[in-house]
Amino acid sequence: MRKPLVAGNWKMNLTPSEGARLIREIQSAFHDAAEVVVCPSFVALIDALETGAPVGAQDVFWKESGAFTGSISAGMLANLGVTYCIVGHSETRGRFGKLEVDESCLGYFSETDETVRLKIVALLAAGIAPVLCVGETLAEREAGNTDAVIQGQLSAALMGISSTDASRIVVAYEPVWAIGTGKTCDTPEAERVCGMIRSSLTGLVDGAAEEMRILYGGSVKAANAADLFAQPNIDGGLVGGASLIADEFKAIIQAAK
């Protein structure tokens, strides 16, 4: 039985006290029921740590050491004792559901597909934990393109994977759309995506499919939470504004009960 998983993305927010303060606030919800991680910047990985939580970064670079200034290593994140590791939400791809940029910016936001699976890779071998996130646009679901988008970012992300590797990877649905909007996919399409998504991996990753853990991310709040936790297909939730909340943030990990 897959154990669910609820992951707190901070996003810039927070400072490092702010953000130690902010865990010793939710750690009283905390579980067996369910694994919880919370996701700060870089800057405040080692306060978060401290307080013993969970903790996972927010991306990482996919080279072990060189000349690239402002870059963060898989090793040097499991040297912290870092666990999990998103890897191509779709602000790193400059993919926005709400655009907080001047758009002559959106090059500064250059994820690739390739990039992602040398993430993964990289993660996988220093023994932390991927959140692979996919997703499509609105213009891409508006267009009937949602399932073959995510096809593509799926095959792409896990291309030379194993089976016993693709185990370890845990993948996040947002639909980018709902991403910072306030907008939220329904449930039953919710469902129908992550069941699309287990079948894909099926084809890709045979035999790990079944075991890997499908969230459902885009303005998870305490009012939706139970709901959409509650579908076989998704496992939890990558939250995004909600986990910047105690209370809200408490709700939703009591909901993944």
Ligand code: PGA
Second form
Amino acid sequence: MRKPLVAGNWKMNLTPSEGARLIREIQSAFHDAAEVVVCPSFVALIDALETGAPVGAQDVFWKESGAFTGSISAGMLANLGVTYCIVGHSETRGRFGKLEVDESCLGYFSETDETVRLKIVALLAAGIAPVLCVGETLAEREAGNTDAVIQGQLSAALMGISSTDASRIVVAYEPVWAIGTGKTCDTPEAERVCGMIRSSLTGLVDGAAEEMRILYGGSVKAANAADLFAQPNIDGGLVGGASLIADEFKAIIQAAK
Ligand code: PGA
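I have the form predicted on its own already, so could you send the form predicted in complex with this ligand?
Complete assembly follows, chain above in first position.
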């Protein structure tokens, strides 16, 4: 039985004190039927952890230590008490790392399938559960390539990962065109893609596929969360904008009951 997970991705929002205040406002909505994790910016991690809430990071660098100015390692996050970390978010992936694609489809940090895999390996070694984001752009969807794009992202990210390790990974299906746009992928299509992801996982990390949680992300809000979370292959949500609004996020947490 997979326990639903509701993860709030705060992105580059909220100071440490604002973040801690938001967590205290939503904590009354936490319940045993689902796990809730908030993912603040690096500078707000410590204050968030002090509330006692489960906390994730939004990114990590894969090396253990060394001359990597501006970077934070999985070991450093684990030492703080961080238990989840997002990797491969479409805002950090660099689609081809070049400016010839539309800016709305472009990651800012040129993360590649290979760096995503290296980050997953580093996080697993540090005891942190990776939240692996996959998803297609609008152009890829319109060209009929949705499934192939996602299968490519999954196989590259999970190459060489054992099924025991894979069972600790959470996959988030985030269609790029639905992120921050207010456009949600309709529920039957979100379920179809999440089901396709689970079938693909069977081929990649066989024994773990049924245990792994698959989240939907992209304009999740109180109004659509219950419908999405009721689907057999959707085990919760990765929530951006709505996780910054206490009442919205509380309602989304309730929807995972
Ligand atoms: P959104 O973001 O809920 O604001 O669309 C989701 C995400 O980027 O993880």
